[in-house]
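A lone chain, given as structure tokens: the form predicted alone.
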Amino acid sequence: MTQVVIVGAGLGGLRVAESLRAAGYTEHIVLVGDEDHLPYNRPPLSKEALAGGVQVEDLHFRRKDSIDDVEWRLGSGVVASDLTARTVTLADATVLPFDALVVASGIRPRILPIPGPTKGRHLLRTADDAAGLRHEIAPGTSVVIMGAGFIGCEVAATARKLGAEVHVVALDAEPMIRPLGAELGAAMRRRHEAHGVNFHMGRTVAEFLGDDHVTGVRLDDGTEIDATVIVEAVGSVTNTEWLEGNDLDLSDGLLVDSAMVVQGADVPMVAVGDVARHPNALFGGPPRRIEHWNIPTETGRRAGAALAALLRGDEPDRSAFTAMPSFWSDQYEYKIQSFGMPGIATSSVVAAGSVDEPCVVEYHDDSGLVGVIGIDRTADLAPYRKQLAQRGA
């Protein structure tokens, strides 16, 4: 009997297990996760779950009956691997053998080495993180959010709804500038400011103030801001340390081909989700990691089928991978939705409305349309999605 070990009990790992079964693999699957929870939906953690309290069971993904026999090992993540011996080692020292390996270990928040007390500092990646943060935010609480990406801005909106005073500190010129661009990012900043958020753009936190517990921050220009809650949302780091020593390309996540098969591995091995650096024929260019909600599902389905083929001794489907990246974000009453890869664009144009109202913004490079973002114009994006999908034709 063969054994597939899936490292990472999130959406990507779940989808690989389901895809393996759908492709006819009937033998043993072990799914390993460092959290105690079954796979659950993470986007609500910065929005609805943070605002109303976190019940993890309400966030669980539906699991297909085909994986009822999967062995779940939760609460102790993988810390090391040996591809020659075909084993992985868990934090509790358990050693699991495998015949095929799935890398679905995802990402974690980046933590900056800033001096000062640690109590009062919060990350937001897990349900437990959200539960801890929810207990700290109340009317009158002063919250400093480090980072003005989607997580930072969503937390800012939620904290304002909960009655907190909110300061956002970020090195970028405008919030969410990488996917939105400067013009739309500035318009979203104005929306936040109208709801009472204070922005400190082009700045960074130099020091946390206080003795045992954070009482504020000192910025790099000397400005001091009182705060009892700090939310650190300054980007992410791939969880690949456990793969070191195996001669794999870990320069930015884990390099895979169009079938999600890991490059340079001498064992049947695939990678999915945020940790996988994969090609996408719709947009060309080098392989990229894409941290969008739909990518674990798209790569998971592909990887499960490929791994089942490898275990049968067959060649996996290595045709072009053409998944459509998409994301959405709810901030106050505004709904931001996107298709494609606006972050690789070299120019943008407002195609409908204005950036301070419901609008559609197109993003282009030398190859043509590469992305679209709508604010409160969801129904108008369908033709753009179709146009972007035709890039692979």
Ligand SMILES: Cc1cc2nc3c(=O)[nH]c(=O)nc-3n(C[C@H](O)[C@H](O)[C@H](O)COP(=O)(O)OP(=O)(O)OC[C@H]3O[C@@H](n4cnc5c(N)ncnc54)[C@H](O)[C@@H]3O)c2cc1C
Contents of the next structure:
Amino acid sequence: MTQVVIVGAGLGGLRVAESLRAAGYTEHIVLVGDEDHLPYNRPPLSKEALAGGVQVEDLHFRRKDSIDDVEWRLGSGVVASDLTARTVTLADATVLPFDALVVASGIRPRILPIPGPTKGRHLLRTADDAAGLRHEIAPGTSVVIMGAGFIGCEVAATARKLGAEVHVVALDAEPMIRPLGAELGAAMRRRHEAHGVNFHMGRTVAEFLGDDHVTGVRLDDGTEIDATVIVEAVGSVTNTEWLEGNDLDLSDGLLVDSAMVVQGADVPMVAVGDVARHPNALFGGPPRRIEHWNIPTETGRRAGAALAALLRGDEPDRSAFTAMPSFWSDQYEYKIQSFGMPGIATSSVVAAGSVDEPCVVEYHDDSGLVGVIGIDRTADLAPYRKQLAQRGA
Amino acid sequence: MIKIHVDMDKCQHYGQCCFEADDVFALDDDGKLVYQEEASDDRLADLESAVDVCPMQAITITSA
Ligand SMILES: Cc1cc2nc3c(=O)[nH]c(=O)nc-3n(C[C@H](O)[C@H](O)[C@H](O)COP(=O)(O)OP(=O)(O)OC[C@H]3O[C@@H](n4cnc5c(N)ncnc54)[C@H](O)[C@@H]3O)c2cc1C
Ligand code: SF4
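Can you switch from the form predicted alone and show the form predicted in complex with the named molecule instead?
Next comes the full complex, this chain leading.
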């Protein structure tokens, strides 16, 4: 009996298990997750679930019947691995042998080393994080959000909806500037400002104020803001410490080929989702990690099929990987939808509407269209997506 | 025959499903999801993909 161990019981891990079964692998699968929960959907944690109350049961993904027989080991993460001995060690000291290993451990929020009290500081990655944060936000609560990326901006919108006073502090010139660019980023800032959010752009938090619990922050320019809730959304680090000591390149997640097979490993091993640095033939350039919700499903399908092939002694499908990166974000009543890689563009042009109204923005580099973003124009994006999908051809 | 149901309380009209099975799902001129409630059995693979890619997990399919 062979055994596949999947580390990380999130969306990516779930999809690999399902695609292993779809590819005909019938033997044992163990899914190890450090959270207590079965795989659940994270995007609502900064949006409707944060607004309405976090019920993780409502967020669970459907699980296909084909994986009814997998073994779930939840609540105890993998702390170490030995690719030569083909074992992983869990936090509760269990040692699991494997014939093939799946890395689906995702990422976690980065924590900046900032002096001051720690009570009142929140991260947002898990359902438990969201429940803890929800508990602290009430009408009139003063919230400082560090970071003006998508998660920071979504939390800002939700916290305003909950009646909190909201400050966003970020080093960038405009919110969500990397994917949106300066023009659309500024337009989104104006939407947030119209909803009462205070931005402190080009600034960082130098110190948390207070004795035991945070009572405020001091910015690098000396400005002080009263706040009892801090949300830290300043980027991420990959969950790969458990793979150290195996001579793998862990500098930015795990480097995989177009079949999601981990490079430099002598065992059948794949990586998927947020933690996988994968090539994409639609956009070329260096392999990248893409922290979008559709990537665990796209990479998971490939990876499960590849692993099933490797376990049969066959060559995996190494044809070009051409999944379309796609992202959405809800902030107030606005729906932002993105296809492709606007973040690598060198120029942008408003193709329809205007940035303060419903609009479509095209993103280009010397190779042509590399991305498109719509605000409240979802239905108009389909032709652009089609054009982007033809880049590989 | 496959029966298709979308929980319209959950659906946020992102249209991801339309890219998997454009003969079943579409966004109308107002950007609202419209869909066929039945499809033939040979559409199963694409419909399963649509179920998987729905960010709100709003789609259910059953064999009838
Ligand atoms: C608040 C929030 C909002 C988001 N909103 C959007 C959005 O609107 N649109 C969008 O496209 N994307 C969004 N995303 C991103 C999207 O949710 C991720 O891309 C997706 O969850 C990645 O899936 P994954 O399986 O790779 O990783 P994860 O979902 O992180 O799953 C990894 C799992 O592995 C566990 N794990 C880690 N280390 C170990 C270990 N050593 N042993 C065992 N288990 C371990 C983790 O705890 C976790 O449960 C959002 C993310 C968050 C957090
Ligand atoms: S993918 Fe889901 S949320 Fe989006 S339009 Fe289709 S059913 Fe609705």
